[in-house]
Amino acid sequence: MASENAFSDGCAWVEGEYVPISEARVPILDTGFVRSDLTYDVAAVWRGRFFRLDDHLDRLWRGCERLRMTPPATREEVRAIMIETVRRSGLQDAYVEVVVTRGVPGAGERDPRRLTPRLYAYAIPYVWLVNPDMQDQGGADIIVARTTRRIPPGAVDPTVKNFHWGDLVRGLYEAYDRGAWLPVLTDGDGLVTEGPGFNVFALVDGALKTPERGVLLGITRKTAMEIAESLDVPVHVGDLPVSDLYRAEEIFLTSTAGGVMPVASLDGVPVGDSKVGSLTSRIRDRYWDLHSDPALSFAVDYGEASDRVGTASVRSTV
C-alpha cells in the first residue's frame, strides 16, 4: 500500500534539500529575515500547468541585478527547482515562490558585499487574494487609504519584488477598520500606486488606465494589458489620479494570487452596478483561458510523486 505523500501540503527547497513545507526553516540571521534584504517572485500553476514562468524568472533576475546580488544558482537550476517542488507536492493548482536573500553574515559582519546569497523555493496550494465566490458576487470592497501612503520609489524600488510591507500592512488595517477588504495606496500627491500584492486598473472614459510609477511591473498586469489591447480597448499606462478612480465605470485588481479580480465598491460606494463589469469579465475569462495556451504555459510532468524527503538533484552554492 502506497504511503501518503509527505509533500501534499506543500514542498520547499532549503539549503539543497526538498522538505515538507511544515519543516521548512530559514536561518534566523539570514539578512532576508532580519533586514528584508532580498528579492523574490511568485509563479502560478493552474490545472497542472505553469503560467508565464519565464517572465517571472526574467523579473527575478532583473531584481537581483538591481540589488547587486548574484543568484547562487543558474536560471535553469532555479527553474528546475521550482518545477520539482510542484512535482513532489502533486499540487495541480499551486502558488510557487522563489526567494534570493543576501545571505547569512559571519560574526559581526555588516558589509553586504561579503555575503553569499541564498536561495529558497516552495510550492503550496494556490492562494486567492479575492476568493472566487467573492469575485462572482461582484468583487472586493476596497478603499483608498487616507492615513497611509506608499513607500516612495526613491526609498524602496517597487519594481524589485520585496518584503517591505510595513506600509501595505498598515493599509490593510485601515481597510479593515473601515469595513473593506483591501486598500489602494497613493503616492501622497493624489496619484494611485498599488495595494498589498496587486496592481490597479480603472476603466475611465472608455480607456483602461493603470499607474506607471510606484508599482511592481506585474506579470498578471502585463497579461491584462495584452488582453485589453487584443479587444481593441485603449490602455493608458501613466498617472492615475484618485479622482479618476472615483469616477471609474469598472475597477479591477491583478495579481498572480487571484488573477483578474473585480471591485464591487470603493470607499463604500458601488462601482458601476456592483456587478462584475463587462470588460472586467472578458479580461478575466480570457486570462484564465490563456493558462492552457502552450505559448504561455507548459504542463508539469508529475510522474510518481515522492513521499520521501530527498536531496535536490540540482544544488546551488548555499
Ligand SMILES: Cc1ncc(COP(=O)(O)O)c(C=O)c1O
Second form
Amino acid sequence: MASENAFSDGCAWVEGEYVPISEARVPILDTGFVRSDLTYDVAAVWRGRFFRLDDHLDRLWRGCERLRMTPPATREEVRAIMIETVRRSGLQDAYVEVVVTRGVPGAGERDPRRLTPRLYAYAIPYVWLVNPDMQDQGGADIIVARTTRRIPPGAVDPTVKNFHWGDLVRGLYEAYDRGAWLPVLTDGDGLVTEGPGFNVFALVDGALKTPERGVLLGITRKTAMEIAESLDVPVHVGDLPVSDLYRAEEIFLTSTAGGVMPVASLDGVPVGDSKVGSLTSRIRDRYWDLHSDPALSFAVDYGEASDRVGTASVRSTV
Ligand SMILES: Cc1ncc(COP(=O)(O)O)c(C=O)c1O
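Taking the form predicted alone as the starting point, write out the structure of the form predicted in complex with the named molecule.
So here's everything in the complex, that chain up top.
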C-alpha cells in the first residue's frame, strides 16, 4: 500500500520550502553544482535520536569560515531545519545532510565574494557504507589504491567537508576492478589518508593509529577515539604508514554512514583471522550504545509540523 506521507522516502528543504526528496532541485548555476564551491555535513538519526548534531554543526560552521562564506541562516535555524526534515519524513534511522553553497552568480559574475550563499538540507533513509550483514561477517574487503592518491591538503582542504570526490570515486573503481568493496587512499608518499566517506584506524602493536593529516576530522573518528581511550587503549593520531596497515592486527573504518566498520581483508589478505577483531567489536558496540546516551543524542519530536521553522524566517535570507 502506498504511504500517505509524501516525505516517507525523504524530505528536503530547498529555497525555504520542504519538498519530497524526489522533487528537490538545485538551480543549475549554483556554484556548489558547477564549481564544487561549498561545504556540507551529514548527521545521523538512529532510532529516532540525533547523534552529536552540535559537533556536526560546529564542523559546518568552521568549514564555512575557512571558505569565507557566511551561512544564510543562523545555527539555530539550520539545526531546526535539519530536525524538521526528519520529523516530516518520519524516518527513525536517517542520513541528514546540510549543504552551504557559495550561491548563484548573476550574469557574467566571476567574483565569489559577490555571491550570496545558499542552504540546502535533506533527510533520507540511513545509509551504510558497509551494510550490517557484511559488518557482522567480518567486514569489508578493502585495498590500498595504487593508481589514485588523495587530493593533497594544499590543494583542497580535507578538513572542510567537500564534494571534490574525483579521487575517491576513481579509487572506488580501482577497488571494484580488484574485487574489493572499498579503497583506502594514500598521500602518494606512503602514508594512509582516508577513503570515500570514511576515516581509517589500525591496531598496531597494541595501539590504535589513525592519520592526522590529509583527512576530514570525522565525528565518528572522534567518537571512536573517545571510546578507545575509555577502554584504556592508547590512541596515536599521527602518520599512519601503509606498511603499518599491512601488519595491523585489526583495521576499522569510521563514518556517520555505517559507524565503526570492521575490515575483513586488505589487498586480498585477511586482516587478523578475518573475523571482527575484539577491539573493533567492543568499540563498535559501544558506538551504537552511545546513540541513546542523552549526553550525545536527543530525541526527535515526530509530533505536529512546525511551519514556522525554516520557511518565513529563513526564506528571506537565501
Ligand atoms: C572524506 C571523508 N572522510 C571521513 C568521513 C567520516 O566523517 P564522519 O565520521 O564525520 O561521518 C567522511 C564522511 O562523509 C568523508 O566524506
